[in-house]
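Presented below, as structure tokens, is a lone chain in the form predicted alone.
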Amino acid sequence: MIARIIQEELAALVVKAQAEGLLPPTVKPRFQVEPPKHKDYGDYATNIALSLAGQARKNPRELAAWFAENLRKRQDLFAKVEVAGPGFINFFIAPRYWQQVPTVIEKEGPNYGRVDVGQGRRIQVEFVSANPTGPLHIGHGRGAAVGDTLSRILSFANFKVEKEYYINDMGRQMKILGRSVYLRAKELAGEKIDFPEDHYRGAYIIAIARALLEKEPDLLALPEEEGIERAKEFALTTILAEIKKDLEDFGVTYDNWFSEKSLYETSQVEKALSLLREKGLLYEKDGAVWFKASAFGDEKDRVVIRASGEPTYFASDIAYHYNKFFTRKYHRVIDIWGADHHGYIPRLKAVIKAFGLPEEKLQVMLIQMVNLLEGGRLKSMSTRAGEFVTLRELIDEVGKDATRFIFLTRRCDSPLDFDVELAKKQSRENPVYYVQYAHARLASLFRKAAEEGLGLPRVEEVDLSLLNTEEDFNLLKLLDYFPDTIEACAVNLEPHLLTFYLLDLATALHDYYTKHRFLSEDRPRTKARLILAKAVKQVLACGLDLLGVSAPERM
């Protein structure tokens, strides 16, 4: 928190020095407030005066000497402020600062890291949205715990966040799966088939067809068309079924479900291309309707309706993003993409400025694949020809808390590696046993303290002043940031930094155990390490919550 106290008091001296005549009242402030790369430099620095200095044709080192000088008053929160280098400022915070943050998150309770970037606004964030042919893949558990850990953090940074699951439930992918299903129940039923090879080939399916004709023994008998038809919407229940179940079991929920046949049985896609052709954007050339989407940033235009009549999958995605956006009224959408709709990102961009709307209305996440390492071995995905790994086999192996922490230990554009014999390792190179044996080694200290008679000390009773060897400080510190990286992690929507930073807090614990004891003789030391012990537990346990992880008490 001091980054944002420190970037307000920056604010207000710009506002002053613009009364003073320092700055002219044209000058637009943007800089940036964060920790040195060296310890030498202080605790934070800012860049403030280099970036006035061009706007005001000012030298940024007296810019930056006038608002240190003014900074120095500021002695309940700067034990020093300097000018470097060419014009950066320096801030080294004062100890009694970092003693105090135990005391604002016990008065903050749970609320704590809680911060105001949505303001309350309405967002809606749709991932996984597989395609309902076969079972959620480890890419889609990806893509999954980021979408959901960033629903938690959007919603911890006020904002009215809504998460959906968009069903592909027509089109080509679905007459497909029902006709792989139907000729694997004519293949049960003794039948010698010439199984194409752009068909869905898992086992699953087979299951599917098998449980199929026990349902309907009398599949067959029916007039082949009807009975694909049949096929297709048992198994998309099937499917379908599977997948909200895999998905719970991985503390993942929706608040929608959303029909992709909805939207023609409800007439949007009419009207998403009603208001595109009332604009003058849609024109037919070779029977076909196409949609200037070069006009709006896209490669080429793209069509919306083919000759034959039957809209393109892009028609549908017109008409579900004006959904969100006309019928729903979103503030603004993220959708979560897997690598490989990296080119279809430009086409609709190009739809949302058609609407005529700012196109950041509209944000992509894109996910990167999963290696999956086995026995050193790397595991091949493919679901037509069912040489993949499922999210279930995977929670089942290592468990949804590992898999979870582990997807989210990079950034999610790019690949990432998951180690299935490190992910079960009880050992500090497992990033998700090394947080939440921090969580059970607090809970373990208290139950301790318990039985020595030690009764959790009120903060207003205890001298947080004790708290003043290096560890504790390195502690405090990094309590303080926790709503820095809640702002962050919404701000650039990177739910890793949540990651990152409780594998910092849990480091810092783990060394502080190495050279401190908790509990000892010395009483008033032991209450305040008591407090201190307990922000920091709560503190990983609400990290741990946001990231869908549990927080045991004993390990």
The other form holds:
Amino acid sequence: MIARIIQEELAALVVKAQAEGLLPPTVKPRFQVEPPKHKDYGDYATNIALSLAGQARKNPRELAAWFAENLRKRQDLFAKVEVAGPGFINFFIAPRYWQQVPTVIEKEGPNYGRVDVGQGRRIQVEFVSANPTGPLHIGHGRGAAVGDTLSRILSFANFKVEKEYYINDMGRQMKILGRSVYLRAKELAGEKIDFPEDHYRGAYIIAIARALLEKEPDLLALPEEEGIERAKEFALTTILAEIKKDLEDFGVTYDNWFSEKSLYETSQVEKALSLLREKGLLYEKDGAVWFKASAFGDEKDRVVIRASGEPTYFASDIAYHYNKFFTRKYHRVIDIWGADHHGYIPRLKAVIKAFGLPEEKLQVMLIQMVNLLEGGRLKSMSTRAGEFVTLRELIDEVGKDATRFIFLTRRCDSPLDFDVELAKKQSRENPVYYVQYAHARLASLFRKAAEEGLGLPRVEEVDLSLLNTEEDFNLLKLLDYFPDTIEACAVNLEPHLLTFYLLDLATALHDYYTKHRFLSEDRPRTKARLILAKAVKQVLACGLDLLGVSAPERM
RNA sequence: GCGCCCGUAGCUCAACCGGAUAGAGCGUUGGGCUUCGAACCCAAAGGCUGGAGGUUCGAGUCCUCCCGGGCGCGCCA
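In place of the form predicted alone, the structure of the form predicted together with the RNA is requested.
Next comes the full complex, and the chain you just saw is listed first.
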């Protein structure tokens, strides 16, 4: 949080500089305050002078010197303020600033780390939304981990978040699903059938068919059309229930399960399309109805109603996003898709623009593919043939915690090689244990302290200036940086930053642990260190919770 | 052919709106438990950031071209 304080100081000084005529009133203060890579450059550094020098036609070092001069007055914050290099300003933060960090954490409790990026605005995050035609696989797992964690972080950053799963419960895929189950049922009844190549061939279809026959023994006596319809409904509810269960066991729950079919039942498709028609953005050609997507940056126009009279999936999506923005009035919407859908973005963005909305209202996050590695070799997956690793298998074999953590140790736009064997190992190669171990170690420490009759001291009665070793400061600085991390995650939609932060914090804790003792004969110091330990434990637990990973007391 | 994403240490990955000497883990080599949890720590080796130009005070990051990999380019979803 010191970064924010410095930013405010600098912003105030820009105003002052303008008042004194040092800077022209027109300059736009664009600058960063960040921890520099090298320790010699202080705890934080800013490029403000370099940034303003160009605009104001001033010497950057002279400008920097002026800022530094004024900043030195804040001796409560800065031990030293230096001008360096081409015009950077380096800040060496006063020890007593760091030493009061535990007091802040104590005071804010579980709310420590909350920031106000969202200002209470409503935001929707839609993710996974896999077709309910089969079990979730490893790729959906990545989307689930990212979507859920991002949602948790956004609520922590004061957005009012709603998580949503969009169910494609109509259209051709559903018909094929129904027919697949129906055919398997026939087969189970002893009939020889020719199972079509393009139908769902996974073993789970047979299991569903068997369950259906048990429930409705007369199924095959019904007219075929009706039988297929029954099979479809049954398959949909069965598969959806399994998807829901898998996600719950993965730590993911939704606020809404939104049915595509409902868009038609409540005539929202008509409504959305007529809005576009009124604007003159729909036209007929070759018997189909087209949307003028090319007028809004897409490559070409897109069909919304086929010549057959059936609406396309795109028509549903137009209505769905009409619903998101106009019926439910979300301030912002985030759609999380697999990277293979990226070609779809321009057309949906075109819809948003056609609606007269600013493009940024909709953000589409693409999650890159997951490759499965087994023993270091790439394993090919084929959904059609029913050969894939399911999310369920990962939860059962690898565990929720390790799986989520691994998915979150990568940037979303980087493809991920998932090594199942490695993920199963309970060793250092598996980074989740590194962070959890830090937490469990601290839990153990407090058990030990209790055994020795040491209660938790109150922060007011502790001399925090005793936290004065290099390792103390490492931890204090990281603790202070936690809210900044949350902010960065929320602003950039990058949950992996939190994962890396937690790894850093765990590293600093383990380092501390080997170099110092928390409990000693020196009572004042012991108290101070217990306060520090408590703060670290709290932030670790909070961060792990945001990742949807457990923070064990023992392991 | 066109579009999007990626290319960073042997391997898997970081690097916040362009910042100063590009960082971790694994693996390799060598060290560290009579003391709160060794699932830990310390040290060493390891790099022309795929290549070539350009923009500027300054480029892994931005622009152009090339090479290599992935994914798209339906009246499929």
